[in-house]
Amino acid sequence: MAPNKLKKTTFLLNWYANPYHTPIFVAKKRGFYEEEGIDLAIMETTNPSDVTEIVGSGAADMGLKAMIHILAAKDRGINITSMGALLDEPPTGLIFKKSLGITKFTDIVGKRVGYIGHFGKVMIDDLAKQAGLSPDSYTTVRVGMNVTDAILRGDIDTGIGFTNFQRLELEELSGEPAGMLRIDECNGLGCCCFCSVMFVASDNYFNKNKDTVAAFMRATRRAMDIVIEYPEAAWEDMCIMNPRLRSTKRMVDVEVEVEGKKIKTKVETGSNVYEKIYQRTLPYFSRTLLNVERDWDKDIFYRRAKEVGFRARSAFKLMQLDDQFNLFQNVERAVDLCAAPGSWSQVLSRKLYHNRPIPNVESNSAAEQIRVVSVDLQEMAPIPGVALIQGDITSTKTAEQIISYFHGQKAEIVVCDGAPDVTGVHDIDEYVQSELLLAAMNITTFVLAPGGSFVAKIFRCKHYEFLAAQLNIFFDEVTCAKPQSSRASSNEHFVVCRGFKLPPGYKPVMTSPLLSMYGQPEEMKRDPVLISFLACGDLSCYDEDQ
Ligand SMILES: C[S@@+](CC[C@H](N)C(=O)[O-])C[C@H]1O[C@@H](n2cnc3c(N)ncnc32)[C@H](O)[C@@H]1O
């Protein structure tokens, strides 16, 4: 519900709006401005050079500008605050046709060198001196936002764009190969986080409203969270509040001569340039609005997590898990225990609600039916569609909430990457995931349907075979297996029951000391149960070994 009075807020754009503003055109469009009780006015600028100024004299409430021309204004006595990032580290450098040989920074010499505002002069002047070259020995020219344009026109060879958008836009309207030297690279920098494009406030504008720059945060967040998990649903909003970005891509009917003969065929016209700039920036929108340390060291998960939205890298254990069990067919509920930071809810999000409505978790009405629940005893960032709760798995309240978002029905699906905090006492450590596994287990006999599924963390240990035989007793089918995405180094693995069946006379408890009554039967103790065994994911090699 929108508060009564709405707070007129100015915000103004760093560039033209484009495709990399889309998560406050989605706030704004979603009334999630409104809710917080801001009325935002969204403004475009000419100059993008104007920002730091305009912001910095309170002539603009909140605005966006490149972290480098932050710091470049605060030089020059601007007193503005940035309070997140929209982009993180975006790609940066001189971009040109291909076919124009530019290989290196010193192949300026004799070239027509396009920047955008005067510290973008300073930025080439610079590395140009330190890869020693004389000033005279290229030209610079100041082409404002039409850097693309102006290497289209001929009136400069290369100039300053992001790899996502100046870049695949000169790919686009060209029809030729684009390359680009990263500034970073030429700097010997390593990264280009100064290129991410943060929120900026005056000092003053700042200080005196931190709860509206708080709820301009929080309203941006909860689009961004949008345009992470339904970028095409996204886009749409984005082309409804700006309609010239739609794709004017279309099929033709035109005839041509072929060999003297006239005949009807169909050709393609118009352009997707902005769809696909859009698409090329999703891996850039920064998830948390954070501008948060890059350990370029991270694995190639890490780095894959990134690119499509994931809050870390255990995303891949479960969709590969899923390509193998085919763990969603015929899945309408699915519960996520210990569930933070909540990747493997995002997988859950994706697929439960993949072409379905997304209701509103807040509401929790009957009528708009929540798919997908999740619990960590640490807070979570919210998640689209997935409702969230602050606790512990070992609790019957716990249990409770599960099935009230439900509304009565259980699960189909539940699943567990639970882990404790470790001791690094090897022996201890395992205890105690056994433990949660064994809690993990108890909740779910409250929880999941007959028949449902049960995916959890297990680590082979000497607890492994009473751990699967205790799991034997509640389903048809155990099974163990290693996701390629799961460090080889890692004893980790993750037991797919299927067929869940509570044992006659067995009722659901979670005080009782875990499953002690259907413990481990004489037989077994002389007999081990076998559970299979199977590695799923490209079984070329575990990550580690990539
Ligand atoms: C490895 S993380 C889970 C990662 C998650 N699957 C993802 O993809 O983002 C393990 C989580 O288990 C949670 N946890 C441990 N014990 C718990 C308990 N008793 N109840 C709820 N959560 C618990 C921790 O707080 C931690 O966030």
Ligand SMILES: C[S@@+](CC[C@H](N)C(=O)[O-])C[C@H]1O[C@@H](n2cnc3c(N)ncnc32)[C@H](O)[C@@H]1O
Given for the second form:
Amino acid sequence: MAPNKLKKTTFLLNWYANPYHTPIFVAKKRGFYEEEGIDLAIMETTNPSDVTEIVGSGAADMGLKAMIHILAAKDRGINITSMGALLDEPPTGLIFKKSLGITKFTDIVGKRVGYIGHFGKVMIDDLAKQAGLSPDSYTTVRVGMNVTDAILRGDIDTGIGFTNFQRLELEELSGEPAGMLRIDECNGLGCCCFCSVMFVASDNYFNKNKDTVAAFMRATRRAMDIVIEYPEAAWEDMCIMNPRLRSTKRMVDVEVEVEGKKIKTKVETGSNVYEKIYQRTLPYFSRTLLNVERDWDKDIFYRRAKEVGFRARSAFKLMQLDDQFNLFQNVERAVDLCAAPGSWSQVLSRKLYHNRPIPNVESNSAAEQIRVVSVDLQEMAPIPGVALIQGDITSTKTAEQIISYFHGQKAEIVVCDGAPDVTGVHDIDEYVQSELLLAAMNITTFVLAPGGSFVAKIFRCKHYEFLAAQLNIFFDEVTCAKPQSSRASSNEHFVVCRGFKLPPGYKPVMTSPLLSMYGQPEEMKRDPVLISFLACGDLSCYDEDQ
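For comparison with the form predicted together with this ligand, provide the form predicted on its own.
What follows is just the one chain, with no partners and no other molecules.
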């Protein structure tokens, strides 16, 4: 039963009501706030940059804002408190039409880059500085949250947005594929926690109204459970509260003229872009609404990477795998697939050229002993002693280029830390990652010497054992490992395969499925095997996620 007297409480959204606000509107429609004694007035902002100041001044009781803007507000002396998370780490970056040809951050030269608020410009300028770009080589334009509209109008070429919102919106409204350069990957951060959307209140309101804040969070958590467990019902609630979000997609009868004859047919009209955004956002909703502490000063691997000159914290994953498996013993040549931004290539360079002369990779003469070759579709900044190939790992030409750098010899180890541009839909992400792993394994059969090793990222999923058993066809030993520097909350693991050998009768061919049983000899058709799992390092001590 709701209390006799409800407490009027104001809540300021960080933008217009949209799909990722669904839990708040579900709680409102179903009376959960009233049951907690709250009469919640939900308000929209015309300028997202105003939210922290409005909430911080007490003009609104509570609101929503991204973590990065909360930190920026605190730095400006606005005293606000975050009491929970609505969205956890939605991938964020520069979105653009793929036809624009942007593949790396330095491609913003000569382009107009849109940003939301002041701190967005700071991020862009900082990334440009790291990339060696001068401030006058690109133009920044403040567009607020309307980055998609600004791109479609031609006001900007690219701008900051969510993969589950503005990127999808751009694809739907422009009718062409959209690309994204993730800010966390450009900066080697390893996560998008800075773009998590948080519940906030002024310090004063929070301290004086802790019961109301707790009641609000309880009601919203009940609604979140419905969103997660019954997403269709939750979306219907959202559309009832905000009819403009409802799909307008319909099949309508039309009459067209074909070769002088009038023919009746049906065509699709309207849009369901908001429903698609909602579906794409579902994986990023915080199930618990709890804040996850993230202090970059305490992220020792991020800090160490910057201190010792690695391009990303992921370098420590390969180093910890080496500590466990002694990967580089007697290794003279190594290949890094899907290498950008190059942190694993840096590790390989330091390991294989230790106390050895670094060759001139430009000459590629027989006198130059190149020990590391790195491959990626994106252009990479040079690394001492590393031959860089901007190419496709599914191409035979790429395999031939690798062998040519080694003057006809093959590598003793192939590594791959590549990952797909995740959608947030776990089944799709796991499938695409598995396909990437198989593509890496396919080219490995061309360039890896007998007895060699293969290390690659994998998203551990329900079909992992099947995939690992297939790898066992080509290696004497296959182990699944979790380095200490890999976040405990991440589904990321690594397969470490040793003792490479080609099965009898198997001929590597890029144009056919790597592990298809069709047409392969009977000795390749083995029973499933159990693959061991090994944690690299003492997990009882420092947990990177804590």
